[in-house]
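Quick heads-up: it's one chain on its own, the form predicted alone, in structure tokens.
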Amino acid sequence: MKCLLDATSVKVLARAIHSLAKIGDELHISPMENGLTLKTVNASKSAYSAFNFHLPFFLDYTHISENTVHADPEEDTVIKCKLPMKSILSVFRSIGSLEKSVETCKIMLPLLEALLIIEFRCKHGIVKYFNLRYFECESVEAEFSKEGYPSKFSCSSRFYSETLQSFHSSTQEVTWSLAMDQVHLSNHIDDEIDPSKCVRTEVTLVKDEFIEFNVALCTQVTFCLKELRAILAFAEALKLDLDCRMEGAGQPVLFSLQKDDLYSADFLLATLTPALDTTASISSRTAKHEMSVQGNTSNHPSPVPTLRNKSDSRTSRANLVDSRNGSRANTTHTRLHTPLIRQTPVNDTPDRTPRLNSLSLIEAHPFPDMEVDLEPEIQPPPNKRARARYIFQNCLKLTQEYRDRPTEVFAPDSEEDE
């Protein structure tokens, strides 16, 4: 594989790599006949991301790796590989520096060298070379169909970013509640000891604020916020619109973006499987659609959400396919489990004693009558003057005691002369 990029394309490529680095730890490189694809999957296989750079994106592109040792067209082949994200980030670490100094970038995958060669031609005739070791493997795939989702809405990425600023930075999961005329966002809270101490954030987006709004199914979907922030970081920097496709709770959510015929990106995120009850964080407006949501999600009894399959029907599951061993790895999530639902209202106080108070009732000593000084008080050291007095007093102590000690008189003093 060999490709050549200009300065503008290098900046886009660097932002794409930074976005993928926030999701996964490995970068999969798949040269195709119609362009270059960069993919990654997170550790729990609950998020899949793919950037597709088409032919107009490059100044020059060849997807076949040439034999650099013995030129033989029959031995030329297509290399699909992966490499650690840290190594590729060391090359594209500073986006601002690349934008100011790099004029062209050449990326090569020779056949027999097992190296990803990146060449930067900078201003003033400076040339930089980077040789990165890679692991040859089959690329991971996620089969899905964009036409199979009943609900789709589009909006500018900046609008999404401003909406998510209302949530605290420690928020891990967000619940999207779809209605026919609005989208309701709220932070997802697991079963807590005291729900009244939890901070709840809710934002409502009306239909008029979207570029395209087509909701055919009122449902409620919960997924991680970390991957969504990585998507918005790329889209907002390039001022792109973001399309969101949803089906139902327990089914994956698809975010996609596209820039003319230059490049496109797809982000597939797993969602939480719904429970039979409703959580304490559901708003009163969303609770009106509770019965319809339970009716739509009753067909998904599995506690682990899966990605959608292109070849199956619309309610089928999609899996991440590892084509090396031919097995399918189900998409899971580190926090993807059936949540423990509380039916207690938010303002009610739990009847049970708080855990902190119960621990404070435990006696520290089994025998309270015995006074045990476990931590003796340590006296501070004396000052220099007192320390010197103490030393010299000990030196003269024996002499003083000898003088004060009573002694036996063998020869009394003679009488004084009159």
Given for the second form:
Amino acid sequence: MKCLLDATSVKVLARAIHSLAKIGDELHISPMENGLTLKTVNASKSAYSAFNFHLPFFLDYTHISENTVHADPEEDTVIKCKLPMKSILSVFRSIGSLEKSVETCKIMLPLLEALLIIEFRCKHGIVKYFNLRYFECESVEAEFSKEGYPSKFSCSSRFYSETLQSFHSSTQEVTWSLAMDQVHLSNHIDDEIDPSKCVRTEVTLVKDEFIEFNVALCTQVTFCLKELRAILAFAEALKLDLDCRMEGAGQPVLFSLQKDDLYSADFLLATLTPALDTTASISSRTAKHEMSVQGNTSNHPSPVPTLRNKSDSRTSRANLVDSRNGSRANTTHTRLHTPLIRQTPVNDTPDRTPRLNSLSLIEAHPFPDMEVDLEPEIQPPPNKRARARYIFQNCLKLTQEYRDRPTEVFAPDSEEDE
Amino acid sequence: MKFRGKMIDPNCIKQFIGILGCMTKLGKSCILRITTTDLYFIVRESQTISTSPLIWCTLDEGHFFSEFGMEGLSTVDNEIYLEFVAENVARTLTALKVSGTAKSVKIKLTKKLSSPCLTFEIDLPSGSNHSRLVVHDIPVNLVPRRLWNDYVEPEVVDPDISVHMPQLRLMKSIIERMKNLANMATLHVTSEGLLTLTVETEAVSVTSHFDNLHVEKQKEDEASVTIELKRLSNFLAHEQLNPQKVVCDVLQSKLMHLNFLSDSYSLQYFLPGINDQ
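The form predicted in complex with the partner chain is what I need now, so please give it after the form predicted alone.
Let's see the whole complex now, leading with the same chain.
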């Protein structure tokens, strides 16, 4: 991959990286035919964000990495990689100094060296090179469609920022209650804390304040503010409008922005699932399990419904799918892994507490699925930290199989026991 | 018990929030006393080497509120005493600062989730002629009648000398640097309008002199008191008010009293002297 950016585009790219850095720890770079995509997922897999830079954004762009020494079209390939966010952030850290000195920026992913090379041509003839090591990887992707969300509203990013100013910066989660003609935002209080001892804040926004407002379903959605603030930091700096699409509690929320045909960005955030009753949870578990079995045996990534409140059969809006390696000719990549579905153990405990619904991201995993016997006992609830944050830790555990497996007898008893 | 007040003047709102800000950074809990004519904020710090300092602030409701109504505990004791955790309000304040542009701020005593709260309802203008309602519920405790006597208005100080303080910003930055040398400082005021602040360590002694200060009252020719610089620095760091004048009263060895005077409010800071023996 090779691309050339001018001064203004470098700034936009830098802001995008800053925004992604606030969300996740690793930056995934995916060159596509029609542009460059930068993605990240946060550590608890509850937020996914992708910036798509289209062809007009660049002065020059090639998505294939060529062998520069011996031109060999057989070897050309598209390199997808990931880098620790810190390393690339250090290159683009100071937007002010980028603004003052950088004239053009070239970013290259050469075939022969395993490096991401960034070249800044600055004023006064100074040229700066940054060689960053990357990791080859299967890229992480979320497939989602922008259609089909019942509720959508959009307004300028400054509007969102102003609204959020009413909440203290330490507020972690905010609940958005959608009604036909207004939106209420209120700070979400963890179940463990007595709400009558906390400050409760509520902001009401009427329909007329939005550029576009279309709520089909009256519902309540709760998600973390941290990622939203990262989004707003980018959008406000570039004075863009932000679209918000919501479905319902437990379903992911989609924020998107777009600048003409230059670039666009999408942010998928997981939301808290409201309290479920046990029957619904069991049926959702079995539904999930059936899907996971298929997923493990098939060679093609199967769309897996995200955890739902009701055991619906329709496929979910946000299917997170393992994306395959672009080209099979690339011998440096390791074998393709069967997709493993990692899912939050929703409602291990039949208690009625909201939990943050992880975005069931599927990442290739080199190790086989480890089966863990699910204990029917309730795990002791976290007493100190917020439940949502505890659940994030749970997301890193591997899939738990729920069903009874038919026991295969490998070595029958040699003696009959009476 | 009922309380309802509405502020519509942006300057008043800003001042009110500034005063709240001052109070809440300085102690763990703060008492709000509401009478038919005034609002009082009382903070008593609890960490002590000596007797605790006290902040007492009186706000004239007529100036701040365009609408004001209250009903106290009973017709005889027609007052309300509320206690709230300073941190809660401090945290909400950063949000309330937005209300610098608010159209109106309503403060009410309400009962939500079966416990009493102080509710701030802020009407913010947004876009073109729309308005947005922001509601903050801050939980409070009602102080029982028998404890009301703990919060009596302090007696008027009869100082040995009383001078107008020099520019507070100047004092604040100097005190901030001096406190790094030592915590105890001696404040010395003379009837010629000279105020000195002295810090002594083993190696060095530093004195700041402020002169040509206007002397209000003098019973003695001079007075001095030993105070804790950390406390004073803490107080000055958080105050964001621009009072018309600040009067410093000194009672020999006993007390340093700062009195912020303004048309609509008065804030008093009592810093007791330390007997360093």
